[in-house]
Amino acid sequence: MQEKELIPHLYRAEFRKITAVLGKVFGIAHIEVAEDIVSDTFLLAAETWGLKGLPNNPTAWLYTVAKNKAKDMLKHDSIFNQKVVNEIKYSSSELHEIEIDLSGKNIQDSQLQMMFAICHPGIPAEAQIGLSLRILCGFGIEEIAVAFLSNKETINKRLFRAREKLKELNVKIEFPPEAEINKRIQNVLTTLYLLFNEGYYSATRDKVLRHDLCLEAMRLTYMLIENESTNKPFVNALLSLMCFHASRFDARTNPKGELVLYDEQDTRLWDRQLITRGEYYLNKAATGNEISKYHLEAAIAYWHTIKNNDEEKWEKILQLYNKLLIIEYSPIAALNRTYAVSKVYGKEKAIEEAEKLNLNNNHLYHTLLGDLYFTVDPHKALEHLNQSLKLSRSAADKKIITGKIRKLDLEKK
């Protein structure tokens, strides 16, 4: 691998790894000091090697390099010595005594630990989402901009604002008490999660990044499972969730990029080996008591995986919407169900359902009533459509919905 293209590669593998370290070395108060000595070492990297070559081992150089700085900061500047010494648990002797383990046990733990930190429920989910994808994941704060169809300056302003809470909460960076484990994971899980979404329902027009998103998220669930105190049953189903969907993240959308729905796509773009994955992680949940929505969720994700059978699958997918209701209501979900009422008991009768839902500034109430009413009342159908496109604030959607109205037209003619 050329230089070229080694230095991107190793930023967003190493960039994550090092912060992490550093930043459980110098305190979630100085983040922006550990940010800022692996973002130098890169900046050298990329001055070394274009006229030195690649060293034998970039890796360890790049490890070496940021660990050097590290503790030359720590000796040589005074001022900041003297704010790690009164923030954290070092006294100024220790401080130039201070190891930088850099091994792969404390990088992985040292990773879990700031993923406890960042989120945190005293900063909004967006900032923690943030975090995650600079810290945890190595994201440039342009790549930021772009998954949140945003602007760098607002992405800064967003972080700094969440670092600056995170000092004032005086979060550490440490995995909490076991006794404690079940609560805060929940925080975790619903960042992850979050941050999946973002990857899988993203506006942006990146796919590459999209998919990124997505993986990033699998990533980080993947390492809760790995640490034997957060390897829980909600966090195997939260990751058999992500397979599930992530299995089908090629057939949703066409060559040119537009959105394919679920009953346009192509099967055979699913990916088996990610479907299979997910049957291995949502039986690895199925252990204790405790059903948790990404348990549900799962499940119907996993029914959708199912080719045939439709009878069958519906019938399955409507009775997991009706216990994922139960246990944590939400718009969105009850909206999902109707779809799943429509394929069991017909379309006037998810009609019924759907108008109870009232979700009137919701462009994807507007869009499932036009699917139900499209040979019930074509009147009605083209109202909702047309509502549908005024609401919406996706290219993708938008382009969708006028498909619908076009073919409305034509039948009606």
Contents of the next structure:
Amino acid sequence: MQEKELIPHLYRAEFRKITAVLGKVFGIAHIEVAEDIVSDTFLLAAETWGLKGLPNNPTAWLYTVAKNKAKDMLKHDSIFNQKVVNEIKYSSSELHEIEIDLSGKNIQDSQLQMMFAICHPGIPAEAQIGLSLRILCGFGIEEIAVAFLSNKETINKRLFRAREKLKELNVKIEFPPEAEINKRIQNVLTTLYLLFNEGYYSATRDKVLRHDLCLEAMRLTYMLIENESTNKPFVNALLSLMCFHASRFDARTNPKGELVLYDEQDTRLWDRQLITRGEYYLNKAATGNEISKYHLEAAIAYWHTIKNNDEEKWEKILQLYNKLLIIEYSPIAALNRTYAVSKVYGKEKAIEEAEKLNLNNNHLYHTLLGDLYFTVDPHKALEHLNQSLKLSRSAADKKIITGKIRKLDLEKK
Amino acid sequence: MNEFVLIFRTDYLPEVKFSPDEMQSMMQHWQNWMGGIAAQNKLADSGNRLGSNGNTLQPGSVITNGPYAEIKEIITGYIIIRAESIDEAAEMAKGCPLVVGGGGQVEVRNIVPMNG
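How about the form predicted together with its partner chain, since we already have the form predicted alone?
Below is the whole assembly, all chains and molecules, this chain first.
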């Protein structure tokens, strides 16, 4: 590895590990102190290594320095020490010598426990994603700001409020009791899925960053699979779903960074390896009696990796969307189901179903109706596409809709 | 939005047998119909299907064989939907495979709300 890439690489790989371990030692109320110590450690590394050259084992160096900084802090800042000791309530034998264990096992455990703490239903989803990116993924504030199309101040404020809320709720950094895991993990999975979607559907043009967000969401999901008590069928289903979606990552944008719709994608760009991995996790998900929404969504995503466009494919997809909607309604599933109806039963039938959906404020709804009416009634199609253009917010969406309107005009001539 | 129960009634005809293909197609019709209601966010409860085994208890501990309310007609299941009015609920019931394909009836009943 090039030396100039070393620190960013280590930062991405190690920041989150040390932060999780220190955060676990200090308690959620002092998570920011943990982040600061690790940031300081990296700063010291940059200065020292620049001056004296690289140590033999840079990771071990970072662990030792971070550990010493944490111990110093506990030893010399008596107010902080008291707070930590009071809140964590160490047993008396541990009172003066707080152990900081940076072994692989403890790093893994601390990160998982941190995941449960951060993905807490008491703080807004957006803040959960932000904190996850910062603490579980080691993203810089700048990067998070770019991912959210926001600025550093806003993100800092958002993270600050989220940390305050965790403190207020007195969230513990620990595994939920075995009996509660199934319930608590749902919120973790929702956050990981949102994190993935943030990368997959993000309006930011930065393709590398978006790709990173998807990979991070997959990595965190994989951590849950590696751990026995969280290796549940629906977690495998979620990872399978992410693999299938991610397989189209390169196909769904063109070299100019514009979105390419599913029907128009160059299927040679679909990543076979990720599709195979998706199939592997889908098979692993197929145990137990429960069919979760992630199972259904993974199965839908699986059918989308099949290249031919025959009726069987869309019939299967339609049935899966029916089941998904029966379990849990979402506008996007309702729209996708209607699209599948059009593929199986034709546009007239789909229009009839679409007009019952009552999603007039959703730009995707009007885009769908625009597509369905495209050849059936171009005037109505134009009305819907114009409405969609009015309601859409991102430049990428507007571009696609304008493209459709332009095509429509050509066909009328 | 109010809630309504759609109660499915069919004639109990054990002598009528369906081929696997027919059953597959029946299942798809049911799923499409329920999926269509769910897509409008109007499926409150996907309900239950009822089997054909049953006894009916009458006053005086008289037990009659079978779940039949009237001769040969049984309730085979129910779902709960959300609708503004009983007319809208009935409109939604029109798509039910029992009504479309014949072979049964759908009873639409309002649920009396417990809170106000």
